[in-house]
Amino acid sequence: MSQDWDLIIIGAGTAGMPAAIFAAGRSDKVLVLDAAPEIGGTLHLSSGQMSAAGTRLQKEKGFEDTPAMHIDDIMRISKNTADREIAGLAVDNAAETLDWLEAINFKPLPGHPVKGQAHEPYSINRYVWGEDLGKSILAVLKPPFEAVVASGKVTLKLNTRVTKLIQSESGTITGVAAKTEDSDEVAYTAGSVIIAAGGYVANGDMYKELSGHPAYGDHSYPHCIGDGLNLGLSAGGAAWGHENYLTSFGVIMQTYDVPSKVRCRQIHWPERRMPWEIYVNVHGQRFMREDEPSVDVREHTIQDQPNLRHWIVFDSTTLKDAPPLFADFSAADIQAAAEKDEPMFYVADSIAALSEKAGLPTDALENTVNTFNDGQASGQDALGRQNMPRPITDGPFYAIRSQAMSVSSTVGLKVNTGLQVIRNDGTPIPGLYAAGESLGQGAMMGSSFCGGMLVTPALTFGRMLGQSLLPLDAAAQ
């Protein structure tokens, strides 16, 4: 049984919820479909980092900022690999989004906004998140979203997966087909359709095809299986961002499985903790100065290492005397894990024996350690490292295997400044729009991580589409 709607939104997450909230101010015929059993999407797992220029919060704290300054920072950090037009559209409208979130009771952490944390810093303080990370955003979006559902203006269907877009002979999108596990496919017609279905990180095959690397980390929303991208492509849409794949520098996995859950995260940011250890690749060789100050340089350097992987190598005195390598995993925990031969943790009485346990070439690792020790003694490191508190000399010796990974989708649907999904020739597909991770991170940030440029554009584009898409007769209701 088909139904007529003014707007169909595929996905009830970071972009879909704002789209529905604002669309409900213009129509009582809005349909939201989500394959998950609950609303919220990746906000359940996201760090919830946001950034915007010219916000009320910045003005209260005395920070003068503009969207032009923000987009200049993004282009600087990304080395002009971000799409200036689409990222600029997000930045131009981001302050209104953050001000709206604060108006509905979002609480930034004390001391925010900041210049940066975990990513390359901005030139000015514009970066915020809440105490409960992505769930802080979900907590304030949920009441207005549930209110418009309760009012009858928005109809929500969970556990309902969109299987295809309905397209006329002229190429216009006129609706969708969707089904639950227990029902046959149902067609729903609409004047406009928004794809806000998230990315593809939980689809291992698709992830590897689009990135060239396995999805090492099992830390993704299970319903991010690429439906949004596939739907858009099936209607003739173009994809972008393939060349911009990037991962964080590294985490420690629970098992050798691919994918694996994350066990702990090393503090590899020199601005938080200067390294005492050395980093080596699968060849047993150092590949960068461990105290490299640029987050972006470190993230790009790990991309060139086999399997996006490195080993943290140190000795027993460093284990005992150095600042903690992990925030929530003590020196005693490291020692115990290595002595028990738990995955990723290795200990041995000599570098040669350590190399065998860790699966590294013995001669190369011994030479690497000796070369580092010589440089530490002379104060002249071969890679230019400045912080070298001590050599690696006191057995037993330790190694911990670290894996670079990403929890977001680089490739997405290509859109124009009206957020219409476009074809390879640049022409729009009538009736079809996209927002959120379905656009891919490569467009917003290029081949770099720019703080807050996934969550904020998703919220912003969802809000903008909800405010603008419906026809005038719907707006008059």
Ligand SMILES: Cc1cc2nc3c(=O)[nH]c(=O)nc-3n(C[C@H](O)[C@H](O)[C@H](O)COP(=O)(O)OP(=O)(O)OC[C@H]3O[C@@H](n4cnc5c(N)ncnc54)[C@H](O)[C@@H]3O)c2cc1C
Second form
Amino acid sequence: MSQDWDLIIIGAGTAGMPAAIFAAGRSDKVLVLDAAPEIGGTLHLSSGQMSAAGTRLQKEKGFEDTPAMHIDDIMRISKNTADREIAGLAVDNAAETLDWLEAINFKPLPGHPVKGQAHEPYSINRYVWGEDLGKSILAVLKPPFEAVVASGKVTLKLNTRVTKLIQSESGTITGVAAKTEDSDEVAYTAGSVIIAAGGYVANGDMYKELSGHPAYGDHSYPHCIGDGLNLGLSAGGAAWGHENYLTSFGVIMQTYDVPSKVRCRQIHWPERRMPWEIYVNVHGQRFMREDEPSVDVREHTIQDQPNLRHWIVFDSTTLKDAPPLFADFSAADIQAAAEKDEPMFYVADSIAALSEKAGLPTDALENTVNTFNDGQASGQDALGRQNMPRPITDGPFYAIRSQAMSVSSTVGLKVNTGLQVIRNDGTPIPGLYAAGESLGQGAMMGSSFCGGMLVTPALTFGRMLGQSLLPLDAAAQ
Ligand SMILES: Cc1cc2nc3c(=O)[nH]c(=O)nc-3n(C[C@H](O)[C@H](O)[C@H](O)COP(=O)(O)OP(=O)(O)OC[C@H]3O[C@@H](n4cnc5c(N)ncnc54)[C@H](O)[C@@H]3O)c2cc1C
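Could you give the coordinates for the form predicted in complex with this ligand, as opposed to the form predicted alone above?
The complete assembly is shown below, putting the previous chain first.
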């Protein structure tokens, strides 16, 4: 069968752009289709934090690191729940990606690499990002991507959503069908197809079905609605990662809607700010020591609480004297939001009245506060908390409802080390490859957040497929 294209890339985002840039060195018949009106995908929103071992930057700064140390860290942090083979493939090739980004003008922040920030720290400084976060990466990918499009080697069609994979009777993928808002489906044939269509967080129904929880946060790229995973499944591909669902901790939503935008994020890391407050669940009970040192433990503990939710409870002296609870939301902001009855913020003159406003059981909350106060007086906290700043005694009293949420997709397409999408029996689907969040976060980091292990693998696997796909595909047919 004659093919219109050597390669079709579904998605011009984090994985798709490097795939196209490198494929253009080897073919002048590369087609990139993106459902969005612009290139870049989730890089428009992402924090863009990357991790790589053995980079030029690390060497310059005297950090001796290896991919073996990186994968050992990932397996330690994830308690062996990441996929050693595929995460290992990503880290083995990550330094080349970071070095390439620097060569095309990516500037890590001064003082980088660091060991960690929001997530469980690595054992060595291998974590970097740029001043404009994900947009810093997009800014350096854009010129080479636009150059290969201008050269004619890559054809880019925006506002074009891939709706189907075309599969031969023998199972080989031979192309895609795609449509724009005003056109019917058009078929494009190709020797190989890369799914680089991101995750499914913007698809609330799919998110809930795959994780068992609503997608609380409205912080994902709107075109990432699970097409990548669904296209791969429709061709007989297998999914993995369901068991690895995890959310981050301590997010204050703007509204009670699902999804909602984020209003502010709690500084819940004791190494940055020791908590003065207590955390209670919907039953009005404490469920963890608030100064739990491990962010991974905090994130896993909230998974057991109803609706992945807790209330931060404190008194007016804590509001006045404690270090700021949020980075960009002051004590005065908290007081004003609570006094104006804004969503998530509650204030009342007694614990009983506070419980009614916040929707918590009164007896339970009063008991919890009394027990906590006893612990503060005796120095023996019931949950083993070490930080004992003061009891909760001085009205008015405050509660803030805090939500755990996730910005990435746990479940994805299963691939082999050639990044071929594979079936449940492990056999590859000829002609079909995948990279990026379409592979699911569970494979890269298991059931824990490992810094940089979505953006870096997406860039790396995109680059590797662009560099190797055509000969590799021929060998696989
Ligand atoms: C707020 C936020 C912060 C994050 N911070 C970090 C971080 O610091 N570090 C980290 O490692 N990860 C982070 N992540 C995750 C990481 O950014 C993403 O996993 C990664 O960028 C996804 O890359 P991708 O190439 O798979 O998808 P994307 O970059 O989203 O690209 C997918 C592209 O496919 C297109 N598309 C979708 N469906 C179709 C279709 N049917 N047809 C054609 N085109 C289609 C989309 O329009 C999009 O352009 C963050 C995510 C978010 C939302």
